[in-house]
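What follows is a single chain, given as structure tokens, in the form predicted alone.
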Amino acid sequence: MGKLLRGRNDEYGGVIVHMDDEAMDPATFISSLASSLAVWKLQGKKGVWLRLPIQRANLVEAAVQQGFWYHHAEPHYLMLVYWLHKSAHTLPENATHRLGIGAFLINQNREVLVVQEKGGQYGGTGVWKLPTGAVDEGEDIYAAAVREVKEETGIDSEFIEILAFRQIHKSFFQKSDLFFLCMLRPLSFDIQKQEQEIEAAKWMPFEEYAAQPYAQKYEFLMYLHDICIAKIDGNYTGFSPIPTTSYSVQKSYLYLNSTEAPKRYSKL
């Protein structure tokens, strides 16, 4: 019998194995893994999570040969899983969504902050669009919106509300996509565009922005523009972030209509 792998029990009757400190050649690993699986099965364990750091990539083939399959990958490790129980597996699937934001900023002259991108779908087309970007891992939506505006245009801003959001499927690498339209209040107005990704940036009259042919082509964009106009005219209220806590000690944010919700918490 090979040396048993070190693992810790999870909350659902499974085992989590980190190979970060385990230096093994594939042959030794196969022997240890086979022995460990046999013991865990006798113990009544269900799922096995095997985390292989990038420096242990040579062990992937051996794990797959034992019946493991890919669950997810990060820059520094690969996670594989195995199901020991006789029942159909109940292991949670990998994360299925990507989060994106669009930033709506309007100045006192009823001009909206817009950019032209150097690459992507609208690169080189002359289309003016709202600053957009992806939410980083561990980053709150409101913080991502403020960051993206600063990175692309140099404008400092304050998050106000989520005005609307959209969900689509089979998007980036076949993942689902959640896009949040966020309203921010500009705190500065002198634009300093990002040279790497942004071709141009400026304040544009909102009516001129919304009248672009591309903006009139898609029902989704026309709906967003109607929401923005309603917000400008004071006829619409979105969702503001309220700091909250739950079963987790980590702080999170509940987005709600702050004008109609109970005044239990102070706004961000």
Second form
There are 2 protein chains.
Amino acid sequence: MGKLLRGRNDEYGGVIVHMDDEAMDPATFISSLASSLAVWKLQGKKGVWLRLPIQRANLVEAAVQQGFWYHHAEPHYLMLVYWLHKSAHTLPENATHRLGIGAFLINQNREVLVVQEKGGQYGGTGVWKLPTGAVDEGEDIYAAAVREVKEETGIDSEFIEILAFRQIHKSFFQKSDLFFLCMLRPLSFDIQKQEQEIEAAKWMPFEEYAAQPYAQKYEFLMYLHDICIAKIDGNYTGFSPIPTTSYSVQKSYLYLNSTEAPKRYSKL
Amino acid sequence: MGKLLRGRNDEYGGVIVHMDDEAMDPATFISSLASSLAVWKLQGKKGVWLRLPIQRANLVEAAVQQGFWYHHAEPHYLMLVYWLHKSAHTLPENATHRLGIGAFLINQNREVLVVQEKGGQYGGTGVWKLPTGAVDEGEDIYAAAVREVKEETGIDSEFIEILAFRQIHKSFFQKSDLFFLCMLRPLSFDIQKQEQEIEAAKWMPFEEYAAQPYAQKYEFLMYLHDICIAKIDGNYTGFSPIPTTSYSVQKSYLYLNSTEAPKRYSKL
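Starting from the form predicted alone above, please write out the structure of the form predicted together with another copy of the chain.
Once more the chain from above appears, this time first in line as the rest of the complex follows.
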């Protein structure tokens, strides 16, 4: 019988094993894993989570041979799972969405901040677009919008509202995508464009921007531009971020219609 | 020199290899992979995506030895990546967020639909909660809300609005979480609770629900309940889903403030 693997219990009747500490050969690992699974089964455990750092890639095949399957992976580790119980498994799904932002900023002349991208779908096409980018892992949506504007154009800005968002599916392998159209107020106006990704950046009359063939091509974009115009004219309210605490320690942001929300928020 | 692996080009100067077709031993694979990398490098390729179905778990260690690292995994495959170019890699990040919904439904007596869960953090506590659940991969947010209400309580409903949403980080391993508070209109009123996860379900006076110690414990929940009351009283507007097309073929939903949005939407 193999030496038992060290696991810690989770809150859902399962076990989590991190194979971080010591190197192990596959034969020893199979023996230990088989013995451990037998013990956990007797203990009535349900799910088993096995975290293999990339340095333990030599153990992946052995775990799969024992009946484990993949749950998720990050650059430095692979998480595998196994279900010991006779009931159907209730292991939670992996992350399903990526998030992106588009930033809408106008100056005092009703000009919108736009960029031409060097690469991607619109590289070399001469199309002027709103600055866009991905929300990084662990980043707040509003912070991503401010960061992308600064990175691409050098403009400092203050976040105002999420004006609208779109959900699309199968955007990246099987994953879905949420795109947030964000309104920001510029705090500086001199453009310093980023060299690596941005071909050009400028302030452009909004009507000229919206009249481009690109902007007329997709119903989705025309909707977004209508919202932008309504916002410029003071006839639209989106969602603003409000800091709050969800659990005892965790700070997070709630996005809501703050002009209509109860008084409780107005002090924030 | 090993036989070259068959790859197809992607739009970003990279190569994608699917190892689905034939079984291969690790030694043959290493030889083929090394030869292929040399050829792709000469061709000026940048990123290499290597998709190993779980049946090819025997090749994971070999790929890692060649310098590949993990990008993401799903139950049936592991995706590894390699960067051939001298520039910093620009490979896109993995999915970063999971999505969840909470459903707010009231009947004509100003009673709110609530459940007691069997498991999880509130199992056995007697706490009455709004129905909640995860948005499945590939599922629209509004559809997830309607589905969860039906599954947990048997109530048919029509989606009205997203009232607010919250973003929290490190909710599930390193992944973030978006929770959408959704308002739905009940189309039926007789509760048929789900056996597996739900201990009890009922219509409960909203004030009684909001007065529970649980509902007073977190600032976040008090905010949500204030919004619910404002909505009941007709003083709040959230985001409604509008069907649209983003690219030539893809149907998707845009969530926006439809009461203030331009006329273009009102026909939808």
